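Coming up is one lone chain in C-alpha cells, specifically the form predicted alone.
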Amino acid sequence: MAGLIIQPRARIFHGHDWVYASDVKKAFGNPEPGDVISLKDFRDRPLGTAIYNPSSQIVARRFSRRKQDLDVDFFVRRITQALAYRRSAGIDEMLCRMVWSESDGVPGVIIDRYTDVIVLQTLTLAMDMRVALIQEALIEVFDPRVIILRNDSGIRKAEGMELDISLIHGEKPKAFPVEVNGITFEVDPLDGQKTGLYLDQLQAHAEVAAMAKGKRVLDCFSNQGGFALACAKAGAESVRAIDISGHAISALNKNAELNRVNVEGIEANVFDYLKSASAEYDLIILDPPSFTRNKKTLKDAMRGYKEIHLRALKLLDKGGIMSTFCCSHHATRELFLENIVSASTDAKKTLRLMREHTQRADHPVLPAIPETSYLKGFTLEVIPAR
C-alpha cells in the first residue's frame, strides 16, 4: 500500500487525524488522489490508514489506526456504530445527523436522516469516489425510501470537486413534514435551500424557548424559523423573525401556518434592521451563518459579531435577554465571550450569563480533534449596572 512518512511533531502524534502538506516528510509507492494509503512515522512505524488528496490543504485524513480498506463492510460497520451511539445518547434516530465525518470515523461523510429519507454529503475526494459503496451500506442498514446526494457545500471546492445535487435512490420526494420538540417543520431536502433543518440547533431551540413565555421576541437570521416557532409555541407575547432570504421567510411563514402560531416574518438585512429598530423587545436571538471559514478572515468576522451584539444590546432594557450563537470553529468560546463583553461595555450594559449552549449530541465532539467542536452559544440577561 502506498503512503506517507510523517514529520516529527506533526499533530497526528498528539491524537489528531489530519495530515497537512507541511507534515509530510516524503511519499512512497506513488499514491493517487482518492487512494487509501498507509501512514508511517519517521522510524517506519505504522500510524494507521488514511484517505489521500494532494490537491487539498489536508492531504491525508486518518480513519483507522490499523490497516483498513474502504469497502461496504467498513461503511456498514461505521454507520451501525454511529446509530448505536445516537440511541445511547437518547437522540431521535428518525430525525438526526446519523453520521458526522471524523466524529464518526468517516472523514468527509455527512448523513442526515429524516424518517425514511436520507441526505448524504461527501466532502472529501476519496469518499466521493465511493458514493456507490456508501449508498449500498445505507440501504443495508436503514432500507430508506429515498437517498439524496446533497453535494452543494463550498467545502468541496477545497478538495477540487464540483458541486452537485442529485437523487441516487428512490423516487423524487415532495416536501414533507417532520416533528421535533412538538413543532412541525416542512422539509424539502432535494429542492430546498439546505439539507433540511439545522439539526445541531434543535436542542438550543428548546432551551431558549423555555425563557420566552410572555416576552416580545426578535429572532435574527431566522432561516426557516427554528427559534421563532419554538418561542411562539412556548407562549411568547409576540415573535418577529428577520432573514435576508425571501425563500427562508416563505418557509418560516409556511411553518408558522402548520403550527398555528403567529410569527411576523420580515425579509431584511439583519445589520440594517437592528440599526433602525425600536427598543421594543425582551428577548433577542442572534444565530447568524458563519462569518468566517478560515483564520484569515477571523478579525473581520469578530467585527461583524461585535456589531450585531452592540446593536442588539442597545435595544434591550434591564431584564432583557440576548441569546447569541457562533458556528465557526475558528472563533473559540473564549474569543466569542470576550466579543460579547466588549460589546456590552460599549453599550454600557452589565450582563449576567444565564445559560451556555452547544451542538446537539448527534454532532459528537472528539477532544483530540478540536474542529469537531464548533457551535457555541450564550444566553445573557441585562442587569442593573453595578
Contents of the next structure:
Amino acid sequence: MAGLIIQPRARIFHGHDWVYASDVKKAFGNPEPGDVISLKDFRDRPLGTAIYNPSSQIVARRFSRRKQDLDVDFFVRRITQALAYRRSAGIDEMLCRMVWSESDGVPGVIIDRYTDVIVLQTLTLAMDMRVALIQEALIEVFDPRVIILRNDSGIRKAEGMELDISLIHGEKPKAFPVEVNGITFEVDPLDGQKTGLYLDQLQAHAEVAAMAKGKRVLDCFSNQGGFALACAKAGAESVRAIDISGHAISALNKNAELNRVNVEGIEANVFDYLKSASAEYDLIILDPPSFTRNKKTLKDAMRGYKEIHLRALKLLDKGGIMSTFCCSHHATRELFLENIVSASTDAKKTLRLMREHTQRADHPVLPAIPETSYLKGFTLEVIPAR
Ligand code: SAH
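The form predicted in complex with ligand SAH is what I need now, so please give it after the form predicted alone.
Complete assembly follows, chain above in first position.
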C-alpha cells in the first residue's frame, strides 16, 4: 500500500487524525487522489490507514489505527457502531444524524436519518468515490425507502469536487412530516433548501422552550422555527421569529400551521430588525449562522456577535432572558463568553448564567479532534444591577 511518512511533532502524534501538507515528510509508492494509504512515522512504524487527497489542505485523514480496507463490511461495521452509540445516548434513532464524519470514524461521510429516508453527504474525495459501497451498507443496515445524495455543501470545493443533489435509491419522495420533541416539521430533503433540520440544535430547542412559558419570545435567525415552535408549544405568550430567507419563513409558517400554534414570522435582517425593535420581549434567542469559517475573519465575526448581544440586551429588562449560540469552532467557549460579558458591560446589565447548551449527542465530540466540538450556547438572565 502506498502512503506517507509523517514529520515528527505533527498533530497525529497528539491523537488527531488529520495530516496537513506541512506534516508530510515524504510520500512512498505513488499514492493517487482518493486512495486508501498507510501512514508511517519517521522510523517506519505504522500509524494506521488513511484516505488521501493531495489537492485538499488536509492531505490525509486517518480512519483506522490498523491496516484497513474501505469495503462494504467496513461501512456496515462503522454504521452499526454509530447506531449503537446513538441508542446508548438516548437519541431518537429514527430522526438523527446517524453518522458524523470523523466523530464516527468515517471522515467526510454524513448520514442523516429521517425515518425511512436517508440523506447522505460525501465531503471527501475518497468517500465520494465509494458512494456505491456506502449505499450498499445503508441498505443492509436500515433497508431505507429512499436514499438521497445531498452533495450541495460548499465544503466539497476544498476537495476539488462539484456540488450535486441526486436520488440514488427508491422513488422520488415528496415533502413529508417528521415529529421531534412533540413538534411536527415538514422536511423536503430532495427539493428543499437544505438537508433537512438543524439536528444539532434539537436538544437546545427543548432546553430553551422549558423557560418560555408565559413569555414574549423573539427567535432571531429562526430558520424554519426550531426554537419558535418549541416555545409556542411550551406555552409562550407570544412568539415572533426573524429570518432573512423567505424560504425559511414560509417553511416556518407552514410548520406553525401543522402544529396549530401562533408564531409570527418576519422576513428581515436581524441586525436591522434589532436596531429598530422595541423593548417588548422577555426571551430573545440568537442562533446565527457561523460568522467565520477560519481564523482570519474571527475578529470580524466577534464584532458581529458583540453587536447582536448588545442590541438584544438593550431590549431586555430585569428578569429578561437571552439564549445565544455560536456554531463556529474557531470562536471558543471562553471567547464567546467574554464577548457576552463585554456586551453586557456596554449595555450596563448584570447577567446570571442559567444554563449552558451544546450540540446534540448525535454530533459526538472527540476531545483529540477539537474541530468536532463546535456548538456552544448560553442562556442568561438579566438581574438587578449590584
Ligand atoms: N435557529 C435555527 C437554525 C438557524 S440557522 C434552528 O434552531 O433550527 C441560521 C439562519 O440564519 C438561517 O436560516 C439563515 O437564513 C439565517 N440568517 C443568516 N443571516 C441572517 C441575517 N443577517 N438576518 C436574519 N437571518 C439570517
